[in-house]
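Given as structure tokens, the chain that follows is alone and in the form predicted alone.
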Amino acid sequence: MKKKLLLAIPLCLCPLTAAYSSESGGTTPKVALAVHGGAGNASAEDLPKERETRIRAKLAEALEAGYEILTSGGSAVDAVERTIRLLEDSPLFNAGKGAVFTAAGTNELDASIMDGAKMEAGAVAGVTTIKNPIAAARAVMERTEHVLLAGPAANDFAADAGLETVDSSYFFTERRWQALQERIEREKTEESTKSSRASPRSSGAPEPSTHFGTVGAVALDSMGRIAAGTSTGGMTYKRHGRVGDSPIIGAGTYANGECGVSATGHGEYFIRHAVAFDICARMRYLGLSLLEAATSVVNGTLMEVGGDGGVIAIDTDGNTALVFNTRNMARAWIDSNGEPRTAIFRQ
């Protein structure tokens, strides 16, 4: 590895449009990697410092693992999968081990990955026994003619493919279970007062929380190839069978030969507006820079319709944009000049 990353990385002082971009000089092959751990509307006062330290350390660990692959000549797809697997294994995030519960008290996980160089993609939705959904998404991409497998059939596919499967109890965490109980009680209170009919946040809509969520990664390798991936447990109290944007190519994940995007936020809005694809399309058809394209979608299109969330994105020049319209988005990135950073809030 060319440069050893440290887990204790100074906080990036980023504005509402949290972004970083740079250009690498010389003849050294450019590589870049960006990682996110979900967006939310909690303030800095809502997050205990000990927990913030753990989140930042895990993001830095995942960033280091993915970057090592890139600087060793590995592929963008390998880097994205490795980075996301580490976050799925952590109960700190709403993906894999830390997935939230549905209204039925189950864990249903979604993930997707896309290889921009080949314009190939794979995804799984509503899986319940796959330890690392991002690995299953990659297997769909590389071992089948399909893009998306869902539910029990996706579980069976992963088992047949030799991927690690677990009992559904593996995904149980006390913190997420208590979050579900709190949501159930709130719904009961709203129902009893008949206020739920007028509440825009009823029926499974996301709410401000200190619990970070969806995870994702975007990578540029030394061959100029871009890949992106996203993994999530969805939203607390979601309806059984609900699928958000994370496994939807073009909504929560997208990559082509020029741009890669992974999104986090209120998935229904990201699906309706094809957010990840739209960012790359604006670069190609309108000639916008990566930052301009990401900002115009996240702080323009999404905000106009009330959509909360953010994106991480990378282009073939190694420019990295991290844009969000919420109070926070847990994120880490290392640009084409090899400088690692982490941040959570928008100071």
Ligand code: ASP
Contents of the next structure:
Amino acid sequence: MKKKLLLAIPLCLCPLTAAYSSESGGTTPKVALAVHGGAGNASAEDLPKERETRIRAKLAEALEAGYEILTSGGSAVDAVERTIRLLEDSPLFNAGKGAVFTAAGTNELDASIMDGAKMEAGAVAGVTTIKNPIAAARAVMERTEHVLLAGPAANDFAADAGLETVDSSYFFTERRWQALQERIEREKTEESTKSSRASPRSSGAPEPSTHFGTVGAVALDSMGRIAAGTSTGGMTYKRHGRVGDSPIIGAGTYANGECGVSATGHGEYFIRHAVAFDICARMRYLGLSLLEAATSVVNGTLMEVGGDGGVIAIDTDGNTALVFNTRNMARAWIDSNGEPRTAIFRQ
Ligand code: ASP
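Could I have the structure of this protein in the form predicted together with aspartic acid, to go alongside the form predicted alone above?
Starting with the chain above, the whole complex follows.
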């Protein structure tokens, strides 16, 4: 087993960086867990207090469930899957139950998971009948020689693998349906005004979500292994068949022996800039700290091109970085005292 050292945290650049080391007489393994529930541009005034409370409570519940696995010696992969499943089952998030609708009025879900210790990964894209896409992503990783299965064949694979399947109507929620109707109305209005100054988004490209949604988790287990996972319904009004960054290894999810990342935001930008991989690569090749690497990508590369979103990331020292360039990113993590914390807006 990799020898664990209790290292002093180098210069803390941001209050959102934390490290946890459980000390029970001597050097004991560190575990860490970070979870997100999506990034968006809604301000604190746009979010009813009661809804904020429910989102934070669900994130805390998922964090606790994953953390329990880690503290009882379980694997990072188990913790990530468990955490994300709980969020997929909640209509509060844009993943599993509660996924957003495509322009065609369907729900098409994407998910991925990566085991950094083994450099193994699995993903599903555009699935419509798998209750927990993250479980299917894991099954692709563990039971096939492939990384990504898409569409109806991925639905079939999950059913054959004995995973729980549902009628696609399971994913319907009134709130997401209304969001689609509002978007359709807006598109119609913009088209009828035929504005000569129309933005690229008014021509049908998906716009960044202003609500929370996509979910993700990154875990460090007591063996020093890092895993990361992400699950989403994508973006409201996305084109039928569109696949975002969440199931793309290196874009929305990545983990290796030193670093793990789960992203949320306008997926096309995260794919073009290989965001999750780039963060880990900057640590490895430039010798940046986790926080420096995450910040330079999210507030540097992505912001320069207008890529809205954020990431959660963990390294093998148990540092966590939660960085976003949007107004909010719903998130939960374990702080340096082992205290669970949740937040949505900037602190
Ligand atoms: N990244 C997701 C996608 O583009 C959406 C999100 O994170 O809100 O599909």
